[in-house]
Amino acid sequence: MNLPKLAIAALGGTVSMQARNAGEGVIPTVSGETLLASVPELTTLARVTVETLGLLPSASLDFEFLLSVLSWAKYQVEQGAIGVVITQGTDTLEETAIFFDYLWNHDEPLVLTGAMRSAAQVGADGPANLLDACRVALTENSRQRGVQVVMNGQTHPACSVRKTDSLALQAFTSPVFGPTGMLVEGTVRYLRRPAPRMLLPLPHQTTQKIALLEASLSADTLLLENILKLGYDGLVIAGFGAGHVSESWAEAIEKIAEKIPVIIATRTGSGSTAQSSYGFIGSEMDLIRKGASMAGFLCPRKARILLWMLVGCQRQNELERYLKEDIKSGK
């Protein structure tokens, strides 16, 4: 039987964690090869190659490392893999997904998964999530969908998926838009067609710095006033409500926006920023007049990654076009 080729990379995270001694916290120790051995059914579905590219908690991943993982994934497709699966920690899974999605220019699916329970816990969800992710990667209808996150029997697009619970098995959701599909009796059932995506070339530089600050009640402006002096190349604000800040923050943002790109997103966790509803000082209309851009449905963390990409490609002047396209495509 001529089985399709599937490539799996392990980066670490909870899915790979066990405690070395009783009473100690779990740490990444389980290789991709060991994880693969816990899902023997995979050998009946595909010719699987697996590599352990790292054993890191996902909070310690960085853009340079992710670019090397992306290069590995693209090479696997060039060598005949019809899909690629990456396992990693869930803390930054939503950010890694959008990072890859902006740069994944293949029709073949790139699927990310992880676990909410460590490999040592009773009822560990890592093997089931890995099997589901591989099924998604091997499904013909997964082509041209870019990067997807598969967790707890659901598929989510990179553009909208978020971790919305710290410990629960159902930690991942796509606010407003919902999952793109689900696994039913081992079969991938998609709920809607692939959405158009905006791709970017690989960044020419990787040293750019993008700050992310959250607006909060009665917050001072000390950090804002020093953003330019600190050498940041862009700024994202997780604003109140539909994209609002205080009067003092609005004044500081106006000065910053004269020098570097500024994006205003919403800190609420769901919904879009506004464009033309509120007119007070610090509202979205005021901030737009002051030179800031509104993120739409793009959450603050993903807006930061988009801006990092654009600055790295010297395309920051195209920011508005990318943000508007994100809104149209459900990003």
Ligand code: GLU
The other form holds:
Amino acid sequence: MNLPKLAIAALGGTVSMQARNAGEGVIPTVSGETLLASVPELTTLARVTVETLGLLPSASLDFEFLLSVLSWAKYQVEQGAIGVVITQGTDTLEETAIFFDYLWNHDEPLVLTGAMRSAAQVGADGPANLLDACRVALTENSRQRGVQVVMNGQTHPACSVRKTDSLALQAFTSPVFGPTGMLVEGTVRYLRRPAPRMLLPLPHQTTQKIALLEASLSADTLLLENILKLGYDGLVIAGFGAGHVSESWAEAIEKIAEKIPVIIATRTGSGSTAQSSYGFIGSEMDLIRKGASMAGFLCPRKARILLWMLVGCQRQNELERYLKEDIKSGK
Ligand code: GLU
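Show the other one: the form predicted together with this ligand, since we just had the form predicted alone.
To see the whole picture, the full complex is given below, headed by that same chain.
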């Protein structure tokens, strides 16, 4: 039988973790080949190429490494893969997903997955998530959906997915928007049509530094006052509520926004920033007047990735346009 070609890469994370000795904590040691062996059913669905590109906890993935993973994934599609699956740690999955999504200019699905329980734990979810991710990647209906995260029987688009629980099996949600699909009896059932995506060219520089600071009650301005001196190329603030900061932060932000792009997102974990509701010092209207841009529905971490990409391809003057297109939900 002429089975379709599917490419899988393992980067590490809990899905690849085991303890070397009893009583020790788990660390990434399990290769892609071994992961594949945990889902024998896959060999009846596809001709699978598997590579172990890294064995890292996802906190230690970096942008240069992700760019090399991206070029590996693109090569797989050029070689005839109808879909690509990447397994990695879940801690930064929401960031890697949007990173790849801005650069994934293929119709073929790129699907990210991981596990909340290691293979050593009872009820390990890695094999089920991997099989689901492969099923999604092999489905015709998954084309033109860009990068998706498949976890715990749900599909989420890169733009909205977030890790909203530290340890629960149901750790991934898309606040406000909800999942785009569900795995039902081994088949992905999409709840919405694919939404238009914002694509970016490959960044031609990778040394730019974008700071991310969270507003908190009665916070000092020491870090803010030093952002420019430290050589940052952009700043994202996880602001209070609909995108607000204190008066002292607003004053510091005004000086920073004269020199580098500043994005204000919400630290609440859900919902959009405002544009024209509040007028006090430190409100969204005040911060816009002072030169900052509002993130809309983009969470602070995803806004930081967008700014890193834009600065990397010298398109920071198009920031407002990209933020206006923050998240499209699909019909
Ligand atoms: N809970 C994380 C995971 O699912 C731990 C480590 C990591 O993100 O790599 O993989």
